[in-house]
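Only one chain is given next, in structure tokens, and it is the form predicted on its own.
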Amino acid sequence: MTSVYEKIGGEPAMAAAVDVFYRKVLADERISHFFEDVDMERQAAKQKAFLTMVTGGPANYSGKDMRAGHKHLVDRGLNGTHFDAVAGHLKETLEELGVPTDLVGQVMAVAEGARADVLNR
């Protein structure tokens, strides 16, 4: 059985997606302030490893769990509107890169599944 990771193009596709995704996020004034003091090269590497793992690729993610990794942002006001903005940029990125609709849906289901942990609910 082929994983979503393999179906969307593996490592090159994931690297491209994370690059495009963070360009969108950093250009969005609703959410860019959450990344002002972030080492974006390190953040992109963590995001790539996480997305790779949750889409069935090689599990090299060694970061904090979603709750712990986002608690400081929730303390700074991160809420469902911000989550929706980030998720929207992820969806747009995948669509722009030509990922088939069914696979976009699968990735977005994984993202939505993380909502409660990201928002510490």
Second form
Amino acid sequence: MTSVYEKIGGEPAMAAAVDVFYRKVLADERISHFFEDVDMERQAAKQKAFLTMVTGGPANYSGKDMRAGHKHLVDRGLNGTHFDAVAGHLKETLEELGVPTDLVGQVMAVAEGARADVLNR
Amino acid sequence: MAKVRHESEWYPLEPGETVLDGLLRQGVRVPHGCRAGACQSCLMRATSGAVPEAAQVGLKDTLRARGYFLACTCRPQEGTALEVAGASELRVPARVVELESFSEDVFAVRLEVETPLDYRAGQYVTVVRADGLARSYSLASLPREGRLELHVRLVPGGAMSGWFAREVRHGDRVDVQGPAGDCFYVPGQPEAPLLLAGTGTGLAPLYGILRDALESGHTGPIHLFHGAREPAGLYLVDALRALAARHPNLHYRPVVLAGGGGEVEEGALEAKVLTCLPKRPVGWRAFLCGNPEAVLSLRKKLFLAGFSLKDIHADAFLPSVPRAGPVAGAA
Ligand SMILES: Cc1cc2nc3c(=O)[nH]c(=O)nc-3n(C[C@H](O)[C@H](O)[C@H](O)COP(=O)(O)OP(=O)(O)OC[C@H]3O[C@@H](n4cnc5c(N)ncnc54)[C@H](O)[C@@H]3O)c2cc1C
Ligand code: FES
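Just the form predicted on its own so far, so send over the form predicted in complex with its partner chain.
Shown next: the complete complex, the earlier chain at its head.
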């Protein structure tokens, strides 16, 4: 089966989406402090890996990585509200880039599935 | 335990230790600077054994393919046996042919290389002194000019800048390794606006990029911001004004934190830069160099202002970092 990742346009589409998505996240005062990593290149690479994962592309993210990768943020107070904010930006990004509604729905379902791991529940 | 072989001798590494730290700890001389994977001073080549991917981040494909890696970011896995060699084959001998004072604490160092260096204006090289001391400097010259020009700021207590400022003599030899970095002008889209911003000697690569762009026939607006604490920290002011007078598309804007006046603006560099941007900076390209905090902060602001990450080229002048003390708990 073709993944949403491929349907959206694969790697080039992801690269374009990262800019839009990451900019939204950084500009959102509710969550920007979790992204204060000054190494933007690395942070953007992480955002890309995340987008690739939620769209079913070739990612090497596992539930275990999600837990380990967010543990320090949970310790700093990362909670469901923040997760919702990021998910909202993801949805908007995909919509702005003209991704068809049913595909956006599929992506959001995968993202929702990562909630427990991200919040270390 | 991982071990590293260098010049026919094996050196054991502590768990998690980098090749650079392990070799230095055991008395091997390896040129190094930032210890953060940025300056490429610590380039080495693996002649046998595998290096972790992380140790090749930022290297050109041609170097990767030949087994080059950065010793300061190379933490071989337990049990690895790695044989390494220095990067001397990537160095070209050079002679210091001229020093010129630009301001109280900035001077130009001009070098003549034995074989021409294939580089783009704005890239940087690592200067390696005979005793192995290595520091990175951006190139302010253009390849056609023959000599390499560096702009060096005298850092209090600085090993390399102090040596250049006080001891170096005409004709003294150094090695030049490189070039590295992707902060340079790429011809094409000659009407695109360019934003060049830097503090202190961050002007060096920008001066190269600027002249490269103008000589390549760039017609789009070029905004050059040079920031300093006070007017004495600015340099090449007359040369840049003259250049701007000849090229109406060049907007040269010197900015200082205090003591501005006349044609020198006063205020925060970041704020000045942001005011020159349109609402949607589509097609703009930015080049940011100099003080690491200023570069990283401006980079983020530009990204938020709508720049695409791929259109922001930045070189942060990371200072050298002395080696950490012995690994805690190590016998
Ligand atoms: C990619 C790159 C490009 C560079 N391009 C240039 C350039 O074009 N021109 C230029 O002048 N420099 C440039 N640098 C910085 C340069 O490599 C040296 O770090 C600098 O010249 C100081 O070296 P030094 O041996 O004189 O001082 P060191 O002996 O290395 O330093 C003495 C002490 O001062 C501290 N220190 C050094 N520099 C700073 C600083 N800027 N701010 C705060 N503390 C500092 C050190 O940590 C140390 O404690 C560049 C660095 C990089 C990574
Ligand atoms: S890249 Fe290794 S010391 Fe700078």
